[in-house]
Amino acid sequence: MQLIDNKKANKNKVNVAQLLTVATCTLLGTTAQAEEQKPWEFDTALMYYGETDRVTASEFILAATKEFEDEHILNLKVTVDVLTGASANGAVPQTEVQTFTRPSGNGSFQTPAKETPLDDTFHDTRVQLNAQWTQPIAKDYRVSGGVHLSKEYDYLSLGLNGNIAHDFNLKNTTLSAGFAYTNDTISPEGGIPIAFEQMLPPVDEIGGGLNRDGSDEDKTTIDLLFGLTQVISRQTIMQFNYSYSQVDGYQTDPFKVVSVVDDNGIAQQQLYENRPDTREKNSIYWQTKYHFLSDSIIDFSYRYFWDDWDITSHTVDARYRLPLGNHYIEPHIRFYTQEAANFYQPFQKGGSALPEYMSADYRVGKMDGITVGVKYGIPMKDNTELSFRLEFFQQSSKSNGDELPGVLNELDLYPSVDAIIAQVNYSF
């Protein structure tokens, strides 16, 4: 989720071309160029995200931009996330109390009858650093390159990216192409679970064990992005992007399990999930901004995503900025719908042959989501701005057409997730 909004100019008349950040750069971690040399500019954000009875997250971002001579631009960003709460482990609810071994293998937790199994020890802190350099290399050409570092308790991500953009048609058209490379190391506490092995009792209990295979795994991601930005008129600008990603390596969630149930829907055991170690992802993106004569601005975008796991999704996003004297409000609505991965299944029937891949994680299942909210902005002197955002989010998991045995018909296998998002931004 992008938490820092681009700084808005304190002018009654705004050139719409200045309001659209070139997504070809943004999606690869770059930042739109300033039009003239400026001193250091800073954007700060503090965000709270809270799910009902589940995960809560607090995030702080500090971004700094400095433009030097000849349109040479340096962007720096620091992000700190703190996540706590309870996370679904993939097991199905039951009519009786269930006991699960914690992901570390040390200790256990219980889930009340008829409730979704949640591990309530979820806690992590992430620190992310980004640096980006942008400069022209010839008339109407500019390049950008950057590095990325993200560290969590059990996760390390290192990356770099590059982008080239060409302006023509009196700078009304921009073509761009970029790439990003990321290497991730996953080191879960207790080690990497062996796929499809049974969750055992805690190590401190008699006969307990871990069924683990090594201490860490790696994953690499290559992203390619091609973009076109076109000024349609003095009031309208459009953008089109195509992105491709190739992911290789460990993509299984080491904290997720799949319940094996009998003909009565009673869980017999919990097996660690297994996902493919390759994934190809594609997406197309279209965005339009229209600046009305009344100084209001509508921002509409659509994204279609598909991959070789058979996940497809549609995202529609709309914002409407409405001036209120020297202030403004910006209502926001976002719709999201997703089809399930070909290996998603909420449970495994006992006695059936195990598939090659299997996951009960609702994040790769069928779902719909809606976000509704509003932002209130207060432009101030010296090109500074203070803004507040409040949004409500609901995600609804859907059945993939699986026939439910026995007691599972009495239980909610597809609970919805409700969340609130609150954010404060200050740019100076």
The other form holds:
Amino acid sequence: MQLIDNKKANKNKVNVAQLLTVATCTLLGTTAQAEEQKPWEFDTALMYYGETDRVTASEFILAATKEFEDEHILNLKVTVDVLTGASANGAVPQTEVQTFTRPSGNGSFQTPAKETPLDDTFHDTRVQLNAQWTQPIAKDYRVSGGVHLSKEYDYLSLGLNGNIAHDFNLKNTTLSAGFAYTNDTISPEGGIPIAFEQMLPPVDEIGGGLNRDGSDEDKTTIDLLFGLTQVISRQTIMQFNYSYSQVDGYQTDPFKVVSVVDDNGIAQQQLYENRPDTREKNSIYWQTKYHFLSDSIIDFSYRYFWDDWDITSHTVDARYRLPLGNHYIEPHIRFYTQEAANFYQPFQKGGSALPEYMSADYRVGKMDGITVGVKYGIPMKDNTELSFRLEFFQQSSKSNGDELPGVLNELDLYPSVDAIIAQVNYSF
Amino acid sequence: MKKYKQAVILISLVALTSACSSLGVQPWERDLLAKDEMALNSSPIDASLDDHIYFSKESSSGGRGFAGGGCGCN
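What's the form predicted in complex with the partner chain like, now that we've got the form predicted on its own?
Up next: the whole complex, starting with the chain shown before.
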């Protein structure tokens, strides 16, 4: 009975509140909707990513956000991507046609003379689910917690995260601290290759034995993120982050090999790569947004990254949003430069002792990257928006100073990768 | 070198935090900052797509958010 009475009382309260809201809004000439429960908001995006002669990926995102009373916010996100195409397998190009065993151990593929060996067996569909809850817990304190799951044919990633933020100085300053834990499992078709062992001909040719050991491996990642957000002036806001990441477990790429070459640069065999099973990553990040009085906005960020594999990188990103009537156009440029991991080597010289770790994966090598793009946005009524984005991305591998024997001098060991990114967003 | 870097970061953060009390605006001066497009992460979908691309193609990750694991992307 007590319960029913309370309910009744609450109902009356709500009615009064609603009446007051309607009355206030009528007086102010706004709609009552704003103060009532907010509707779900949806953000959708469809992106195409295509590299010349290599990987193409299509990715779809549907994100739904609901703001409940008192700034309690639920965010749900589904990501689906489909990946096909070819990826460099780490082997050096040669002046003759080369034959490689597919990662599954079933069948082989050939690389034409003078071309970078690309493994064209990639075809994967990935589904990722994210859920995040954010709410205030005390005056000027906000917490957030979330989970994620990402599944593809040979990979599973499960993670959770938590974050606390504290506003002070008239909410001009926010300090935040976050924690994330991720567990990843990889189960490549054909099993886990044994490090430094030779890539053997396919199963159907030699009747088994592929230098594989076990069917899956895993790794865990712990992330810590500390942030400071500061309002500088009416037109300027800045953010400073420090993040630390500790990765333990299998970080070798089971699809990558290193070519063993003789004094003439001729490949003798392909050995499976091997990376350390621990990695500590750090980064500092600084972002500034400045609102010009002409209504355009500049968004600038810089990141310095370093880890205990001796990889360091600088990333500079700038976006400039210019209003065009009710629409806007936003040019974007991004520069990236990276130093190689201490175990990166484009090949292994025959007869010399094997190192403890080695990888010829260009992604842990020295490289530069540049992205140039533009976004065009069309804000529409009822807070909906349609936007289009088109970007060009170029990655240029660089020599780490390795001396090339024989025929390798005539071949391109450090090719560049060109990609196009096309995207449509619709928010409603 | 690593310890040195960490010390520099810590000192910078403390210095920045203490300098912050004299920075900022009054609540009625937030007209521009309150705009959606002035939010630090005003396009979270673009950001997550970009993070996925660069996480797959480069050796660095994180900074703006968690570096994380997440996919076996090639």
